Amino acid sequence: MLVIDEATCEALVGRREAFDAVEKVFAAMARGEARNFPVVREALGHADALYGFKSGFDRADMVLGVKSGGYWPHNAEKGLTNHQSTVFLFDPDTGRLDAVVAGNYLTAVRTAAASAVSIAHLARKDAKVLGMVGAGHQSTFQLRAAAEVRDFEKVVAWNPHPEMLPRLAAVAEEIGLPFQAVEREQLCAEADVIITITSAFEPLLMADWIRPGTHIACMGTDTKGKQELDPEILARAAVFTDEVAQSVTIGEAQHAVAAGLLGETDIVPIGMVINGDHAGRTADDEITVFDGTGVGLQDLAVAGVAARRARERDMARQVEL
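In the form predicted alone, the chain whose sequence appeared above, alone:
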C-alpha cells in the first residue's frame, strides 16, 4: 500500500494534470462509465464541523475509493486549512487497500479544475474580466486555474471580509493581471466570468445584477442549506452541473428547484458538453451557470493520478498491512 503525503501530491499533480483528470471523469460520468455513490455528510455537533464521505467507481479508468473529511470552520485560527480530508484508493479487482492519499491540496486543485473545465466549455471565448466572490483558501487555486483557460485582462473581487482580499491581489499581480476590490453589484456589471467560492447560506448575487452572456461557476454550495446565488439567476440561465442528483439536493440548484423555478430535467451534466452530446452555450448573450457540487469521482480522479505517478517515480512510502 502506498502512503502519499501533501507535499508529494503537490509535486505530482499540477493544474494541468488536475484539469485533464477532472474533464476526463466528467466525460466518463456522462457516458455511464463512472458512478458516484450517495454522499454522507453530517454536522458533528462539535467544533461547528461538517464531516462526511464521498465515494465512487470509475470503470473507464479503474479507480475505486472514498474521500473522508469535511469542513472545520475554526481551523484558520490554528494555522490549518478549514477543509481536511484523506482519500483511500482500493484495487477494483480485489478490494484491497491500494493507497492512502493526503486530500487537502487535491481537494483545492480539483475544485479549481472543475470550475476551469466549466469556463473552458461554457464561457464566451472573448471573456476578458474575471470576477471572484470569495477570498478564502481555495480562491487562489480558482484564480490561477481560471487564468489558464481564458485570456483575462482584469480581476475584480469581493469578499465579506475585505481584509482577506490581498491574498487574491497578490496572485493576480503574480500572473500579470490588474486587480480591483469592488462591491458585488459592480463586480457583476464588469465581469464576463464569475467564480463564487464561499461558505454562504444566503444569496450573495442577485439576478438583476447579472449581465447577458455571463458565465457563473458556483463552487461553494455543497451542503443542504448553503446558497450563493439568487434562485432567479438559475431560472434565467442555462444550468450545467457535475452531477444532477447532487445539484438538486445539496448544490446551488436546490433552492431554485424547491421554489419551482427549475426542474431536474433542466440541468445538464457538463460531461455531455465535453462529449459533444450537448451544445453547451448556444448564444453570446446566454447566461450560463455551472453548479459545482464537488463529486467524489473528482477526488478519486486526482488521487489516482497522484498514486500512478508516485509509483512510476518511486515517490511514496510503501506500507505492508
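Note that the rigid core is defined as the largest set of C-alphas that superpose within 1.5 Å between two forms. Bear in mind the structure is a predicted one, so any value in this text is a computation, not a measurement. Positions refer to the first chain, counted from 1. Compared with the form predicted in complex with nicotinamide-adenine-dinucleotide:
Taking the rigid core as fixed, one finds a CA shift for G45 of 2 Å or more between the two forms.
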Second form
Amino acid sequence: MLVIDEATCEALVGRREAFDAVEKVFAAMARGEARNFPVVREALGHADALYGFKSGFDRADMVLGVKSGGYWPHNAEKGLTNHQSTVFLFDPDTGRLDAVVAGNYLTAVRTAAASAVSIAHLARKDAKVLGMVGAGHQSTFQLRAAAEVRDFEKVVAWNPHPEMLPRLAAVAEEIGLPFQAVEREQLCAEADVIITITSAFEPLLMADWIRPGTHIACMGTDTKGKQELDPEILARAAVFTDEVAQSVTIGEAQHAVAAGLLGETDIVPIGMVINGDHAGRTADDEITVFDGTGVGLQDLAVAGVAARRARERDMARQVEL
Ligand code: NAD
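Which structure goes with the form predicted in complex with nicotinamide-adenine-dinucleotide, now that we have seen the form predicted alone?
Below is the whole assembly, all chains and molecules, this chain first.
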C-alpha cells in the first residue's frame, strides 16, 4: 500500500493532469460507467465539526475508493486547514487497500479543474473578462485554472470580506492579468465568465445583473441551505452540473427546483457535453450555469493519478498492513 503526502500530491498532480482526470470522469459518469455512492455528511456534535464520506467506482478507469473528511471550523486557530480530507483507494479486483492519499491540495485542484472544464466547454470562446466572487482558500486555485482555458485580459473581483481580496490580486498579478476590485453589479456588467466560490447562504448575484452570454461556474454551494445565485438566474439559463442528484439536493439548483423554477430534467450532466451527446451552449447570448457540487469521483480521479504517478516514479512510501 502507498502513502502519499500533501507535498508529493502537489508535485505529481498539476492543473493539466487534474483537468484531464476530471473531464474524463465526468464523461464516464454520463456514459454510466462511473458511479458516485450516496454521500454521508454528519454534524459530529464535537468541535463544531462536519464529517463525512464521498465514495464511488469508476469502471472505465478502474478506480475505487472513498474520500473521508470534513470541516473543523476551529482548526485555523491551531495552524491547520479547516477543511481536512484523506482519500483511500482500493484495488477493484480484490478490495485490498491500495493507497492512502492526502486530500487537501487535491480537493482544491480538482474543484478548480471542474469549473475550468465547464468554462472550456460552455463559455463563449471570445470571453475576455473573468469575474471572481469569493477570495478564500479555493479562489486562487480557481483563478489559476480558469486562466488556462480562455484568453482572459482582466479579472474583476468581489468578496463579502474585502480584506481577503489582496491574496487573489497577487495571483492575478503573478499570472499577468490586471485586477480590479468592484461592486457586484459592476462585476456582472463586465464579466464574460463568473466563478462563485463562497460559503454564502443567500443569493449574492441577482438575475437582472447578468448579461446575455455570461457563463457562471457556481462552485461554493455544496451543502443543503447554501446559496450564491438568485434562483431566477437558473430559470433563465441553460443549467449544467457534475451530477444531477447532487445538484438538486445540495447544489445551487436546490433553490430553483424548490421554487418550481427549474425541473430536475432541465439540468444537463456536463459529461453529456464532453461526450458530444448534448450541444452545450447553443447561442452566443445564452446564459450558461455550471452547478459544481463536487462529487467523490473527482477526488478519486485525481488521487488515482497521484497513485499511478507515485508508483511509476517511486515517489511514495510503501507500507504493508
Ligand atoms: P474559505 O473559508 O477559505 O473562504 C470562504 C469564502 O466565502 C470567502 O470568500 C469568504 O469571504 C466567503 N464567506 C464566508 N462566509 C460567508 C457568508 N456568510 N456569506 C457569503 N460569503 C461568505 O473557504 P474555501 O475553501 O475557499 O471554500 C469556499 C466554498 O467552496 C465553501 O462553501 C466550500 O464548502 C465550497 N467548496 C466547494 C467545492 C465543490 O466541489 N463544489 C469544493 C471545495 C469547497
